[in-house]
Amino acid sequence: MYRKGYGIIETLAPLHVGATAGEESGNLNPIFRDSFLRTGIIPGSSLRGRFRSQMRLQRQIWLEKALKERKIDTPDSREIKVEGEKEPLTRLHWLQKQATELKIEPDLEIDENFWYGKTAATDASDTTSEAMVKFEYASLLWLPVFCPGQPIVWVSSPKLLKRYQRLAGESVTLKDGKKLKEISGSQIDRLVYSGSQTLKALNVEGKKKLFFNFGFLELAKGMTDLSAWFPLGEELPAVVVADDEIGAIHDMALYRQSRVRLKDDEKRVDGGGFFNTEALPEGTIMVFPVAIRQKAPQHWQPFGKGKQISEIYLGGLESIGFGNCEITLKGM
C-alpha cells in the first residue's frame, strides 16, 4: 500500500533531459516526449537519480560533521587510497566505513538507499532492495509559448489537463467547494479555445483571437476561470488547445542553441563537436507523481526537514545554464 502525492517542477532555465539513444539523430540532441501527444517529459528514472544524489550529498555533509565531532581529519580528495582495498575508496565510501568503525549511524531521513533502493553490487545482482519512494514521468501541464502582443501565453491540452486531475484532483478544492477530481471529462473537454481571466486576447472583427507565429487562434468559447488548473496560485495568460495541436505548438514553443566543443589549443570546432539541442523553455509548468510506501517508518523529507519546496537542478547540462528549476512537493 502507498500514500499518493504528487510534484510540481517550475523550470527557472531552459530544461533538457536527453532522449534515448534511439531518438538521438545526426547531432540534433531532443528532449524526451510523451508517445502520444509528442509533448516534453521527464522520465522517472531521472528524477529518482536525481533526488537519490541529493539525499546522497545530505549524507556525506553528515558523515563529515559526525566525524569531525569524534576528531577525525578526513581527507579533501575525492578517491582515497585504504590500505588493504584494491581500488581507492570514494570519499562517501570512506566517510562511511570510518562511520561504521566508530559505531556512528545516519539517520533514515538522509539514507538514499533506503528510500530509492540499494543499488546492485557489481558482482551480487541479489542486492538490490526496493524503494520505498516511486516516481512516475513529470509531464508538461503548462507550457509558454511566445506571442506578439502578450508577449507570453501558457498552453496546455484536455489530456494534460486531465493526467493533473487524476494526481491533484483530490487535493485541490474550487471556489465553489467542490473538489478537482469532480470535474466531468467532458467539461474538461469543452475548455478547448477557452481563456484564462487574465489573457487579453485581440480583437479581431469582432471575435477575440491570439496570434502565434502560424496564425490567429480564435477563443471560440471566450474566457473562463481556469485559476483551478494552475497549482502554483497564480492564473497566468493561458489558453487550453486541442490534443491534436498541442504537439505542434509545443515543438514551435522549444528552446533550441547550437553548441560546438572546441579544440584545446585554438579555436577551431573539435572534429564531430558540432550539436544542436533543444529544451523546454523557461517558465515551463510539469507535473509528477510521487508514492510513498505505508510502511516507512519516518517521513520523506528530501530536502530537509519541514521543507515542500526547493531549487534543484535537473538534467545534464546544469553548467551551462540549463536545468535550473523550483520543485515542489505537495499531499506528502
Second form
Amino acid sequence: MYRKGYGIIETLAPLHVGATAGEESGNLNPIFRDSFLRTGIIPGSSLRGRFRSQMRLQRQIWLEKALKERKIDTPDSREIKVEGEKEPLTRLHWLQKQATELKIEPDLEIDENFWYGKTAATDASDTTSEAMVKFEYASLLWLPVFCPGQPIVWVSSPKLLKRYQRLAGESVTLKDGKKLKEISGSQIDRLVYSGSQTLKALNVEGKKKLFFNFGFLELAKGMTDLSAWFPLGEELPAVVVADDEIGAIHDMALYRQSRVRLKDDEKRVDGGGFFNTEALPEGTIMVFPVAIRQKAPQHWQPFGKGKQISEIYLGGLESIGFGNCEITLKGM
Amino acid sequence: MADSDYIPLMFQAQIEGRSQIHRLDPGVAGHQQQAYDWAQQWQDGCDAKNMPKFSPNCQTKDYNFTWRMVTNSGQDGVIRPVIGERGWAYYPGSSMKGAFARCCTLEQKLLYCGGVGDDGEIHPGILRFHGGYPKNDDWLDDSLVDLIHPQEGWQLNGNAASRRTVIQLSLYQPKLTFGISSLKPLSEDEWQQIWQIWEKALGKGIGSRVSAGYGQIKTHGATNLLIVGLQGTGLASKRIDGVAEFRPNGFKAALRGHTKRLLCGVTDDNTAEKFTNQLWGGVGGRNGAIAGLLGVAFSAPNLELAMHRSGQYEMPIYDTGEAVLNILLLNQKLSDQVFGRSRQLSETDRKNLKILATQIVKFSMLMGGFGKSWRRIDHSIFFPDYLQANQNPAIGCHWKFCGRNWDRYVVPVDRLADITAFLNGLQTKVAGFPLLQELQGGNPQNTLQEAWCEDNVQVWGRIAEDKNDSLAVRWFHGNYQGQKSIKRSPLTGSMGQIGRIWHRMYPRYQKQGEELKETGAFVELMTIFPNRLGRPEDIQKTADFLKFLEYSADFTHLW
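Can you switch from the form predicted on its own and show the form predicted together with the partner chain instead?
Expanding to the full complex; the earlier chain stays at the top.
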C-alpha cells in the first residue's frame, strides 16, 4: 500500500514550532511537546505545510517561465494580489488561470495539490483529495545540552531511540552486518546511563558524572559504541538517559529567551511587551516518517531531481533567524 | 565535598553562600571573585574551536566594537550576554531586527521587517536577521568580568554610602559577525542599502548601556551631535583582577556630573535631577525609565596602557593618543515623566541641545578632566619630581583637544577675565536653556556640595608660563606658607573623603587675529567649594587658605 521512508532534521538555528496562544496563552510561547516524554516535536501538519509551500513556489516559478516563453505579460513579481475579473486573485491563481486558458500544465512532479492533497474550495468541501505523501510528527533523536563547566552533551532516551529504530530499522546496517531493527528492545533499554565513545564526562570524586538540572547523573554503564544511533554519521558526545528523565533535561537544553518589546521610536520598554519564547537549540537531530502511496505514478522529489538533502525553514520567528534546518530524506 | 558543591554556578540558587556572581565580595581577592569562576565555567563548556556558522545564503559583515558590549539575557541575577549556539556569546536576531527596524523609513520597515500593510493585514518582511556571533574566541577570557560603579552621589556630594560596585559580564572589544538573509534574491545595490541601515543602527549603539559607551562602533553617522578630538593621559582604571582598562564610561560620568552641578546652580534640586535624567537618562522609578537624549562613544585606536611603578605603588596609566569622543543624540523624544507630555524634538531643540552639549564639553575641559583622578593635574607632566624623588603613587590626568574642529571647544584666554566671562555666559546659557525654561523650576537650593552657585564655589586662576610652572600642585603635598598646609585636610580630600578642590592646568590658547594659537603656556585653575559644615578647625583651615590666595599669591579670584 505504501512505500516508507524517513527524514532526518538537523537544526541549524533555534527552532520554534508551537502555539503563540493556546493551551498556555499569555506571555509564554512554548514549543509543541510529545505527550508522553514532554519533549519537543514538529507536528506532521507543519512538515506537510512547509513541503507544500516549497513545491508551490517551484510551480509558480515554472508557470512564470512558461508564460514568459509564450510572451504573456505577467504582473510585477512583488505583487501578492493581482487584478482578477471579480476580485483580486493571488499571484499564483492568476498565473494558473492564464496557464489553464493556454492549456499548459506543469509536470505532476511539482504539483503540490497532487502530492499533498487538494485543499477545499471555500464553497465546496467535497473538492479535497487524499495526499500521495503522508507525514507523521518529527520526534527528537538527539538533543544538545549546553551547560557551563562541562562539555556539550547530546541526550536521548530509549523511547526516542526506539521510534528511530522503527522508522529506520530496515535501512540502517550496523558494523557487524546486522540491521538496526535487529537490536532488541531490552538491549536499547540497557543503554540508559551509558555514554558515547566521544564523551568526556566530569570527574566528580573519581566517578564519571554529568550535571543536568535535576542533579548529577552518573555514567554507571560507562562508554559504549553509539555510532549506530547517529543517522548523520558522526558519533557526538552523547548520553542515553531514562524516559522519565529526558523531559526535565529537555527543559534545561531549550533555547529560551525572555524578551521585551521596545517602543518603535524610543529605546524603552513598550509597556506590557514582555514575553518568553522557547525553541529547540541548534544541533538538535530529529526524525520523521514519510509514507508514499504505492499508486503514485512518479517519484516524490520535493527538493528537485536526485536531491535528498536541502536547507529548509521550519516553524515560526523566521525573520529573527529561527527555523533554519537541514533535511535529509532517506529510504525514498 | 557533597555533589551539590560541584553544581555549575549558573544552576545554583542566587543566595548567600551559593551563586551571587553580581556581588563584589570585599573580603575576597580580585580574581578569586565568584564571577571569575562563573566565566571559567562558561569558557570550559563553550565549544570555543567552532565558531557558529551562518548558512551560505546568508550575507554577513564584521564590525569591531570600540569598547565593551552587552545584551542582557535577563537570567541568573546578573547582567550577562546572551548565550547562543554551543555556548557562544550571541547578539540575538530579535534584538537585531528591532534595532534595524528603528532605523528604517516606514516603507523600508514594511518591506524588510514586515508589518500591517495597506490592506490592514500583517505581512512578513523579506529579511531574516540571524543575529551576531563573535568572529573568534578572543572574548572567552577573564576580560568578561566587568564593573558597574555608580558614584554620582559620591562625586557630587561626597556621599560615600552611594558608592557601590556590582559585577556584570560583558564582551570586551569584540568583533562580531552579523548575518542577514533574504527570502527573495536582491540586487547588490539593495544589499548595500540594507547594510547601510544596519550601520545606522550600529551607529546608535546596540545592546545595553549604549549611552555610557557600551555597544559602540567607530562611526555614528546621523546620531552624532558633537565630534570632539581629545588626547589624554592619566591614571587608568583596573579590572577586578587588577588588569588595566581604559573605561570610556568615565566621559558620561563627568559630563553628567557637570550637567547636574550646573543645573543645581540655576534651579531647584528636583528640577535639576529631572532634567539631568532627561539629558542623560535615568533608571525607572514608579513611572518607568527615562530614555536620555544624550550618550557618549569613545574611540581611541592608538590607546596605550602602561604601568607606573614607584616604591610600593604599581598602577596602570593610559595615553589615549589622538582619540575621538562622540556626543550622541540617541533619542528624538522628550519624556513625559519629565515634561508631563511626550513630544518629538524640533529642529530648534536639536540646535539648542548642540549648544548646551558644546558648553558642557567646554566646561569639563576647562575645569578638570575625565576618568579616574580627574580633579588633579597629571603629576607625571607637571610635577615629575614628586614621582621620581619620592616613593609616591601616580596622580591626576591631563586632557587636551586635538584633531579637526578643536577650536570650537576651546576657551581662548588672552586675559584671565576671559574665563570669568565664559563662566558668566555659561551660567546664563544654562539658566536660559529653553527646555529647562519649560519646566519652570524654582530657585537653587544649594544643598549639593558641588552645586555651581556663586556663593558655593570659587574659581581662582593664574597664567603659568610652562609645564614646570604649576604653583598649587606643591601645596597639595607640602606647606603653602610657613607652617600652613592644606595637605590631607577635608579641603584636599583623602581616601574615603571627596576633596573640595579641583586643580587644572588648562592649555592656554590665544587669539591671534582670527586664528587660535596654542601658546605652550597654561592657565592654572583652582576650583574650590569651601566647606560650610564640619569641624570648626577645618572650616578655619579653608578660610585661611582662601585668605592666602586673596592676599599673598598671584592667583586671581575669577568667579
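Only a predicted model underlies this, so the values are computations on that prediction, with no experimental measurement involved. Basically, rigid core = biggest C-alpha set you can superpose within 1.5 Å across the two forms. Numbering follows the first chain given and starts at 1.
In the core-superposed comparison between these two forms, Val241 has its Cα shifted by less than 2 Å. With a cut-off of 2 Å and the rigid core superposed, Ala253 has a Cα displacement that falls short of the cut-off between these two forms.
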